[in-house]
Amino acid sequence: MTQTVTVRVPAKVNVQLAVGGARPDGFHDLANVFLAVGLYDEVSVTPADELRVTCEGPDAAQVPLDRTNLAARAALELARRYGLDPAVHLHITKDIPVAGGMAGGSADGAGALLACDTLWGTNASREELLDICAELGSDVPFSLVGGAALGTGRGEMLRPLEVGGTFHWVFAMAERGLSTPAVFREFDRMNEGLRVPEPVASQDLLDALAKGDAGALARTVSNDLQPAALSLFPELAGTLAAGRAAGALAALVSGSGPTTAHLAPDEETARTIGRELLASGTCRTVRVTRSPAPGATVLG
């Protein structure tokens, strides 16, 4: 019987995204407070004659199926390090929005890496898996780890954070995507000639997470990329306003956008916010979920 390994991997929201100026290598130093949320992709890996990628689920047509896909790149890099033939079929079942600022592609890379490690029995250390993740992209290490973490450097150096309770979220998906590189370019354009401060995590925000205090978290969430995302996609301002009007404690663009994240005081209010956001006509669809969520997990 052909063996298949399936890994479930979560989306993320950035409750703080502090962005420094552009570095000589083109990246930006970040203070990036990640929370994994209960929206998941699944990546299944099966032995095959050659490496191939397939995908199903919402917006699957937008997912590249060649070797630029982070899932394929993860399989190729692990195989290279262990002298293996990367002949696997990678099947991605999407539930995380595509090009939505919730690290769906990064999640698929982390999921494929753990699935291939399990299938091939490479027994790579956690440190090596995280090293490969960092090579693949700034958000990929957190997709592997999950929970909550502070990402520094370009976001790939992680420090786990304590979370003292459950936070309830509504995510509003936009009618189109936004390119992360384009949002960073707009950030650079908007800050040209200005002194961009060094990114530092907010201690008040970290304390709010540790206490599980949604009200305190709402007062401290921030996203330095939000002005750039709104500049490229002005309609998002209407979605943010609709969420606040419906009872959200805070509303912000998730990462580079265009998904917007609306923090609710409880699950019932979250469902009300979701219904009112849909009725407002300012978004394509909504998802109600909670955080934190576990990182990449082998299902079988």
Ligand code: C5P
The other form holds:
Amino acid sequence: MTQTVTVRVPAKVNVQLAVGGARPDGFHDLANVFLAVGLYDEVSVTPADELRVTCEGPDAAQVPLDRTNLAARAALELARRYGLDPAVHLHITKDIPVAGGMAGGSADGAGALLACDTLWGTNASREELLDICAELGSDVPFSLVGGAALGTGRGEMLRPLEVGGTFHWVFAMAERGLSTPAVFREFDRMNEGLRVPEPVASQDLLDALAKGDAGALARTVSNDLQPAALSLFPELAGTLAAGRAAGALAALVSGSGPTTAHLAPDEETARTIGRELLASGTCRTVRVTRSPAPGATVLG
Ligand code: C5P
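Mind giving me the form predicted together with the named molecule, seeing as the form predicted on its own was just shown?
The next block holds the full complex; its first chain is the one shown before.
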């Protein structure tokens, strides 16, 4: 019998993304408040003759299937550390938008890592898994842990956060993707010659999360990458306006974009906002979902 392990991993939205100036290593210090949302990729791993990646889903054609895929890199790194042969078939069932600012690639990295650890019985500690995740990318550790967390450093150093209720969201997917490095470069260009303040988490925002208060969260959400994303993708302003007009308490670009996140007061209003956003013609598709969501989870 062929053994397969499947792991489910959530997307994220950044309810606060405070970005500092460019560091000597090219990265930016962040105060990054991650919230996992109920949109998931699944990563399955099966023993095979050699390392292979396949992908299915509406955006599958845009997913690289070579060793640059974070799922492949996760398998290679775990195998290297434990002296194993990384001969596995990694299959990604993709529901998180590609190049969308919702950590879809990071989710696949975290999912593959947990799936391989389970398949191979390596039993790596949580600490080692998080260490490998941080090597793979700034958002990958959060994809493993889920829930809500404050990420500092380049976003990889996590402190779990309390969430006191359910938040309802509508995500509007755009016609094309945005490259995260390109958005950070645009951020640097727009801030050239200016003093960029140290990124600090907003205590009011952390309190709103802890209380589960959507109105208070809406008043405190912020994304320092939003002006850069709008500069590269000006049509997103129309999507944000359409979401607000439809009843969203707040509308913001998710991470480096171009997906936009619309916070609703309740589930019914979220469905209305979703319908109106789609009818507005300002986005490709919409998804109505909630947060927080659990991190990477072995399904079997
Ligand atoms: O860490 P990750 O590989 O996901 O980052 C992708 C790119 O995003 C980096 O190469 C860098 O250009 C930019 N980035 C950044 N500062 C961060 C995180 C990402 O400049 N804190």
